[in-house]
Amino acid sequence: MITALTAPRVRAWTEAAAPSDLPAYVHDLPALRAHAGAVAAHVRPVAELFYAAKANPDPAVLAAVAPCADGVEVASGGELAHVRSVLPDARLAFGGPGKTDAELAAALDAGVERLHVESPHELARLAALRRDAGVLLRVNLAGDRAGAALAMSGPFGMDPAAIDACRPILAAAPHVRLRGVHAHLASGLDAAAMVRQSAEILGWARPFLHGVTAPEINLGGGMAVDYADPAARFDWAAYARGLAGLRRPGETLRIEPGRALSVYCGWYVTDVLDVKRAHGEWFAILRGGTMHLRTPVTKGHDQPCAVLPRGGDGPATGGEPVTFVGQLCTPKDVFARRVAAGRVAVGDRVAFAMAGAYAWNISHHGFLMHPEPRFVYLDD
């Protein structure tokens, strides 16, 4: 879909960039700080806010978000080492399935505050290290996840029966302290659905945590992001009001959004190398490709974009819808299909919005060995 390039800093850079500067990831850091600050103002009075580094671990993004967050959630030994090097004093939580013994030890060495335990076997291996550790047991509750963009399936966390199997392990290992429960059940939910899911989690967690002093309940992330409507934003105010109505004295609620914080600050900017018509359809071939921005292929959507005409007299569409593709030798290298972009010509600039999360860091960089994009950080 076509969107307006409403970020003035990004627009100015895109218009001034030389072809040799492209493609580029362009990060609007003031916009990121403003958005994260607004989210924090709603959420932090009622719940701790941890940023999920998996969404975008870029050092500049981490540094921009850190003042607005209570901590960072990491999901691998690599993320742990990276985030600790960028934010040496940050509070950290370590989640994710399949942690190795080396990762568990590294987490303790790095002063990770909370380990999110995914299975009885993982808990037993942690206990065998015979070191002090604070844990949240990750529960995977059965239930209706209708409307979710992504429901977390069996490999993630434990069903209540497996959770019960953790009790004797904890009883035999007093150095491993049960601090609470973690439950990230689904992604892509609006505020009302997130509040309902939070109530479901709390309804299960509170009886289980009876007797735990100052229990912590991590409600996960998954706040909806609408790629079809970049102007639509998750209603953080309504969500915070809902959490305030659920919270009880003596307990700590925690959330860990990632995409919903960083996605709006990043743009993937490139230019048109070729334009051609084939079998009645127009195609614009762009410098770069989905080896840089795999998000539209992964999610099966059209990445929203803005086209900045350059007034070139080379090949151009006739104004009919155009499909934007990259330089890869695969028909799956598609950013957006049949976009009503007006006239598109060789040399025009195309800026893909909502490229600040799950973009470069999940892309297959090495395929065909094209040059990597530049990384640009715009600030006041």
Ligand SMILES: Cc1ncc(COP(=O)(O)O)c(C=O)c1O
The other form holds:
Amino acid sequence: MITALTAPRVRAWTEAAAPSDLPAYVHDLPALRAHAGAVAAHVRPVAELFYAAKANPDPAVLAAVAPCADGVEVASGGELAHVRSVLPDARLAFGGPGKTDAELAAALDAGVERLHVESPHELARLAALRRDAGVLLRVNLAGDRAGAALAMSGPFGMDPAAIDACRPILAAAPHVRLRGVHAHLASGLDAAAMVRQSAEILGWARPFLHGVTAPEINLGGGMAVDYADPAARFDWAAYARGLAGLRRPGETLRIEPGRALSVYCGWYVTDVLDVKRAHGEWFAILRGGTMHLRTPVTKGHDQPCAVLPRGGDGPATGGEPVTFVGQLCTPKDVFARRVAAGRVAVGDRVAFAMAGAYAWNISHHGFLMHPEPRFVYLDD
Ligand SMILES: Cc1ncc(COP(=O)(O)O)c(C=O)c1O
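Can you return the structure of this protein in the form predicted together with the ligand rather than the form predicted on its own?
Next comes the full complex, and the chain you just saw is listed first.
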């Protein structure tokens, strides 16, 4: 879909950029700080807010989000070392399946406050390190995830039977302290669905945590963003109200969103190298490609974009819908299909919105060895 380039700093940069500046990931840091601050104002009175670094671990993004968050969730030894170096004092939670012994030890060395344990075997290996550790057991509940963009079915966390197998391990390892339960069951839920899912998690966790002092329940991330409507926002106020209704005295609720925090601050900006018609369909070939911004391919959507005409007199469409593709030799290298972009000419600028999460860091950068994009950080 076509969207407006409403971010004034990004628009000014895009208009002034030379072709040699492109492609570029352009970050609107004041907008990110404002958005994260607004989310925090709703959430933090009722729940701790951790940022899931996997969404976008760019140091500038981490630094912008950190003052608005209670901590950061990391999901590998690499993320752990990276986030620790960027934010030496941040509270950290360490999750993710398949942690190695070395990663578990590194987490304790780095002062990770909470380990999200994914299996009885992982818990036993942690216990064998004979070091003090605070753990949340990650539960995988078999509920109905209808409406979710991604249900975390499969090997994530433990079903209630596997969790029961953790009890004797914990009983034999007093240095490993059960602090609570962690769950991240789905992505792409709106506020009402997220409240229902939170109630489901709490309904399971509370009896399980009976007897645990000051229990903590991490309700995960997965708050919806709408790539078909870049102006829409997850209803944080409604979710916070829902959590306030669910919360009980003495327990700590925690959430760990990623995408819904960082996605709006990033733009992938490029220009049109060529325009052509093939078998009746118009294509605009852009500098760069989905090796830089894999999100539309992995999610199977059209990345929303704004087109800034440059008035060039080179090849142009006649105003028909146009498919934006990159420079890769694969038909999968598509950013957006049949976009009603008006006349698109060689040299026009194209700015893809919602490129601040699961974008550069999930992309296959080395494929075809095109130059990497620039990274631009706009600030006041
Ligand atoms: C354990 C865990 N927590 C948090 C997140 C963040 O999810 P999102 O970026 O959808 O908010 C993920 C994403 O996969 C995850 O696996």
